[in-house]
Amino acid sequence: MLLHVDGEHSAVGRPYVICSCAMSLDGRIDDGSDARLILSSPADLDRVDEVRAGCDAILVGAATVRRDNPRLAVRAEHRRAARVAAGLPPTPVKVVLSGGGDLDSRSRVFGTDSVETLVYRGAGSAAPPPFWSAALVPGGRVSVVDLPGRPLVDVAAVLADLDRRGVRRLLVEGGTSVHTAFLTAGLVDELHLAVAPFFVGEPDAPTFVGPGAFPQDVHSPLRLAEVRQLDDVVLLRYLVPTSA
């Protein structure tokens, strides 16, 4: 089923990829507490909802599912209705990258939006939990995709598979290892950074990205396409040099 909302298609063989992250002034995406740290303002959360509504799929890593327990859904009813009127599901396909596939069936990503959730696992993972075998979670559908010959989840292989499934526009929402994998592989077309007006200040708090060899370094920087104030949050929207 083609789940395309009008938008870019980056290249033959993969979707157009938007990498989205909210972070503190010191580059942290969370703190060390058990409670989820809210970094976006209400206006920025609404912007993210609009971006989600214009995508075919939303992707996160298993660590984000375990820690933040996101729904990965379009929230505004008028945006859900617009998607349905266009012949699309009310919210995009949900994608989770999980090296071993160890996820809780009660996670909200497997919720009641009646859309498919794709779980990509590395080769050699244990058998999926029984609820995956049934391919049903209350209100939703789950498909497990193993990537033969790869001990870890290969993001290029994931993009190729999503492209074959009709995904043309993908929103990547983290966390650290996922952002790092996509950016170091040169597989991001657009980057949205929402900067919160405070510091976290904890040395062990997770960061937007980890160490790596990034194609967009000092010699090949991203192009700043937009700066927008959303309450006290600042949105920085970047494009890679080859993007339109």
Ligand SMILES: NC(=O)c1ccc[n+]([C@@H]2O[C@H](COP(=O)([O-])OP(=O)(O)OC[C@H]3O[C@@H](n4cnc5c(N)ncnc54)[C@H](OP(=O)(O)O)[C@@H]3O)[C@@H](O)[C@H]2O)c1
Second form
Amino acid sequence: MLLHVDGEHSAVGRPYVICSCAMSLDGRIDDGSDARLILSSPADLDRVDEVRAGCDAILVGAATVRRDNPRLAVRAEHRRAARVAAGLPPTPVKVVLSGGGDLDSRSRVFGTDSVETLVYRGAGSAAPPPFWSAALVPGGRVSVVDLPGRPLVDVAAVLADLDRRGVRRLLVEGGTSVHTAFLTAGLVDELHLAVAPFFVGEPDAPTFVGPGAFPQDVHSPLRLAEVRQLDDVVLLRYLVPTSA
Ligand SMILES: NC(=O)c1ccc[n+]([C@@H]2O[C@H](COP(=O)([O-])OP(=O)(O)OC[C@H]3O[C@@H](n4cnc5c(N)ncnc54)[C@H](OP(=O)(O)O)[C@@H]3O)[C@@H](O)[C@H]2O)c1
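Moving on from the form predicted alone, please list the structure of the form predicted in complex with the named molecule.
What follows is the whole complex; the chain from before opens it.
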């Protein structure tokens, strides 16, 4: 049995995949209010920034773009400078999965850092909206990648395409359906869960994952590699054991 370690490239023709999520004590990753729910402490946000800086790409689902409007960028200037000094773009490639293509051209994921944003969608989807012409996204570089699927694509095919583009380390930041898809497909090497010190308490608030057949069930659990206190947030870092 082999165990991946930090920095190791998965040896199966795909990037090393880290799933990262912040949740409440009752396992919720958001609430029903209009405002974005902050589940990370400042120290945990800095940790996430460091993890981002060590990756080649950051992936989210379209609902997270619509709901949270993330930049998906490395924030700390010293980390951006270190990436540039190493011959990398200041921040990783941004990746969005969208079946229907309902994405606002003003979304921050499209327009910052002049770093490419890849939008993966099923080949059976409707034609991309006109704004997906890079010229219409100020400062942004957007590429639409059609893969087999209608409208959802096989996440293994997304990983294979990212691998061909040189992505060796991928950070998957959610939300629920995306984490569920990667985990149930057995395509995750490492899991970072940050647990916030409060409850959400709403029955319809989204959870980390939905129902599914997870390879890491009671018979094949993850290995807890690290527990770290970050202010009042706890990071749980798990590794996925793999067969040689
Ligand atoms: N606490 C945290 O760490 C954290 C992090 C991220 C997100 N969140 C929360 O998570 C919630 C969103 O989760 P969610 O499950 O509703 O949405 P999501 O996973 O962010 O996005 C779902 C959407 O992604 C697209 N998609 C997913 N899988 C796809 C595939 N295989 N092929 C093509 N497109 C695919 C589809 O887009 P279309 O609809 O465009 O077809 C789908 O509707 C929000 O409340 C957000 O705040 C929390």
